[in-house]
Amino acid sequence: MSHQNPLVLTLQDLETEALSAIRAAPDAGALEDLRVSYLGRKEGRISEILRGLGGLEADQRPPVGAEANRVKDVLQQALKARETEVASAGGDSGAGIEDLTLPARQRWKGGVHPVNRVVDEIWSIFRSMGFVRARGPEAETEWYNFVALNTPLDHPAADEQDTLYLRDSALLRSHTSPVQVRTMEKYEPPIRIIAPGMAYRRDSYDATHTPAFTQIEGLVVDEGITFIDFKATLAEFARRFWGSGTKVRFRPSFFPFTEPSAEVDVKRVITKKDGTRGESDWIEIMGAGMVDPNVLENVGYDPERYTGFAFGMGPARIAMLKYGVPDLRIFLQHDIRFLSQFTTGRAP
């Protein structure tokens, strides 16, 4: 007559004892305490069994190995079936009770992008002086994006190491300047449009540059458009959006589709880390100038007859100098912690 396994019989002696503790545990902290000492990956004294098999006679693994699977198995369901009836009898100090005094947890709302913010400011000032929003294609040809804007193929700005070119002369466009040939093709003036939209170019990524950003164009075009009607627009929009104690400046500077250029710069009145008033450094906010007579010819206009004005500039690093942010990649890093800088606020 064959003999049980001792540890079978040791495995079953387990169980008893276990189940016996399991019903008379008072709490979840007693139960884990259980679970670690029979079940536990190091500890427990049914896995040190099962780690055991291996130094087992080969007709003796099988036996053991089922009866311990089952014993884990049983107290397993023994111990949920426990922890179950402690919360429900709050036993759990306090666990599965809900405390109707914690205030409601509300849903976050959503924000606008600081970018996107900055674009929607400037959209809006210039709105209020008459102009309308326009848009154009972001893949473009070489006619829209350099020739048509007075800018030979063999200019620095078309070479291959700053544009991202596709294939049969396609490109994407490297400012968002195309839709003022695209607008002129179209209409006739008065012209006063804004074009804000992405732009590409073969830039390296760091703290003031990104392959791909947001860039707004603007272009006014009419009979009478003179230097004063330029300077007065710009320094307006700049005044509006910096602050009416802003002060403006131009600087002479060079732009294929402009003649003269400059670039607009601004110093801010802002307040200091002590409490008092001062002014920033000079900084440059935008490029523009007098529309170039040969991009009117390109599109059909009597350059005698029109004038105009054209500017250009980029929302995520006036984003940077409005919110103090030092990177222009944070924008592009979607971490929420920065973003939610940005909400307007939770939900009621």
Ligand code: PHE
Second form
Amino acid sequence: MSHQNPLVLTLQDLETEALSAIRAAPDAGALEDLRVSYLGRKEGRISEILRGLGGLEADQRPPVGAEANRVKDVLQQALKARETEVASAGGDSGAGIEDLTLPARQRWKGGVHPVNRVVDEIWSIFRSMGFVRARGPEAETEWYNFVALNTPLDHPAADEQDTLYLRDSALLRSHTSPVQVRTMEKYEPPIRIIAPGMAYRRDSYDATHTPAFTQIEGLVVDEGITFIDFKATLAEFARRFWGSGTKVRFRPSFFPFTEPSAEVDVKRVITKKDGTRGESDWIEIMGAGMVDPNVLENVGYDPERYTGFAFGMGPARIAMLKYGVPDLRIFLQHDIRFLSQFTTGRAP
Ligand code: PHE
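Instead of the form predicted alone shown above, give the structure for the form predicted together with the ligand, please.
Following is the full complex, with the preceding chain placed first.
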């Protein structure tokens, strides 16, 4: 056999190149572009070769012409097959089994528990006022939980009826106030702390009580801290948390570790059912007071030089008000239908 016309090889290269381009074409538009560039009447590269057949030696025309027509057929068939494929796959470039319009499965993201959200919010308000965070152990001694806090052991709070004892004089702290003592023992004033944590009491389990609950303790001690600092700080907190129209009231009360003591109530601006603005009832949000000089003395501070105030609140109670939850137990039952309202994802 004499030499093969180089056009035959060119045609075979074009065939390989075009076939792989057709297989990779993502949609009908891309296929049409390929059809034009290989088989288009004016500029198609196969068509060009066919048009030039007349200029070849007579004996070269049949083999080149036959090869050109074969490649043309192959490409036409490949274009058609790929066209059907992309049409049924909705434009997908894969094997045609994926449905790209199917929404992605949402992942379960979890979320911050509503009580912890309230803790975070309260903490961030105090942080912006210059407080730092403190913590202490949940298993405590009588000294930290009662005695250092000016609460004699024959006080009803220290009774086994109210406090969960572990063994001997070890107990589960019945409030977060022992963190006050631990902090003052360790650091010199000025003190400005927020201490969120669990507290435990021998209590019933009902709509408004649980034996284990979260508290947030606050303590400020420095030279020259007065009742005015106390009132202003807590009123500022309440207005930041509930809004600037919130009214704050300090009601005389008693705690062994503060003197004078108060219970702090708020009256919130609310939107009533008929859409008009109104005020809520007074709601108690915390116990508080000026730190009793005996407590300062117990931790080795000079009560002539230093004064301070302290407060303790129950974020679960505040979360009940904030989210309209009527029963504390809902916070502890891990019902995914309730908790999923506080996530950004979706329940599985
Ligand atoms: N520890 C008190 C309680 O649990 C609250 C409190 C804290 C009161 C700090 C005054 C000062 O009821």
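Positions refer to the first chain, counted from 1. Note that this is a predicted model, so its numbers are computed, not measured. C-alpha atoms forming the largest set that superposes within 1.5 Å between two forms make up the rigid core.
With the core held fixed, the Cα of Phe311 is displaced between the two forms by less than 2 Å. Once the rigid core is used as the reference frame, the Cα position of Leu296 differs between the two forms by less than 2 Å.
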